[in-house]
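In structure tokens, the next block holds one chain alone, the form predicted alone.
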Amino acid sequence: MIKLYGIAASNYFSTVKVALLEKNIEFEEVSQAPSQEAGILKESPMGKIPYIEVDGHFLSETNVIYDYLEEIKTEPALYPKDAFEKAKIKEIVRVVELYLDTPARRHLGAAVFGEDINPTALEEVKPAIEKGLTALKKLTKFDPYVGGSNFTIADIACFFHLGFTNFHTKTIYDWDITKTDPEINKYLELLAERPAIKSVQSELEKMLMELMSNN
């Protein structure tokens, strides 16, 4: 059985978990933060959560994940059959986590942990997402997925790090990307009804304010 580490308050983890949900693969998750300790780092060896253990093997970097998934377990897909349809899939999956969840990660001591703003950050964030967004938005298709007709592994990570990026966009300069863009708004309200993605987005929550709330 597949092992899968990390916590419900990770976008990344939680894009995972709800891969695993989505295709009807069995695992067991085993709680583990983030850690530079040695024994963690013979694991994942940047020391980053998701990872995942196979028969007392590890992978870990989501998209290796997803991609492994894929192969276990071909049905119900998560890509497209077409190489180039897969291969657009995956490039949004970079453009969400390159250009709006690694921003917006600039500012998660001060929006979770209490820590002070930074100002070069406060600065810097803000247009930095608004190239993301519209990076986005020249490559979906919202018919109704971000790809098409066909719910994909894209779908997960856009509803995961679009989520992230709305969270710390609201906290740190009370601009909420759902009501400014009613498109990206209606795409979120549909795969919010995905059971997976429910159940997964409620523990993330509930984590999030737990941590929150002891700082």
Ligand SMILES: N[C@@H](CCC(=O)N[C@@H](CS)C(=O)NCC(=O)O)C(=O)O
Contents of the next structure:
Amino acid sequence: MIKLYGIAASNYFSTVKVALLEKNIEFEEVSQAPSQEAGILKESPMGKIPYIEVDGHFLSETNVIYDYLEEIKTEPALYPKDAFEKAKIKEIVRVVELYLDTPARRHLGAAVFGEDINPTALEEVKPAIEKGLTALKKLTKFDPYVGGSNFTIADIACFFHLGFTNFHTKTIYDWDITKTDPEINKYLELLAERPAIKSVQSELEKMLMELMSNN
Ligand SMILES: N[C@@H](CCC(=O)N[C@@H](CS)C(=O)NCC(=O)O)C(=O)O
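Having seen the form predicted alone, can you show the form predicted together with this ligand?
All chains and molecules follow, beginning with the one already shown.
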């Protein structure tokens, strides 16, 4: 059985967990925080979570894991079958990761762990996120899902990475992305109703609150 390593507070971990649940793939969770310990780097070379273990072999990087899960269990599909449409879904995933999660992540220490706000990040992150959101909107259909009529891996990535981004913009800039963009707000509300997303999101929020109350 697949083992999924990570912690509930991680948005990346949550995307893989929802993918496993949506595809009805049996798995076992192993609690593992990001770590630079030599033993963990043998399993996840950058020390990041999530990663999975299959028959004693390890695999890291969410996009690679999504592709692997789709190969081992084609239905229910989380990607379109058409090659170009599939690539367009991957493009959305890449945009939310690189141009929303990555800039927002620069405020993680301040937003979650009680560190001082980095003044350079304070200046640079908001325009970077505005640019990322504009890019995302050019790619999205919201019809009702981000790539069109079918629920895909891009919806899972958008839900958790937009949530992560919004948590940081609200905390640092008092800027709620969902309030300033009713289309995104409606879309996230729709996704929040899906049972797998609902349960994983509630575990994420619970652990995030615990982490914040300890700092
Ligand atoms: N590119 C990685 C990103 C995963 C990632 O950034 N995970 C965070 C937790 S949400 C992490 O492990 N951070 C610790 C670190 O960057 O050292 C993936 O797609 O799996």
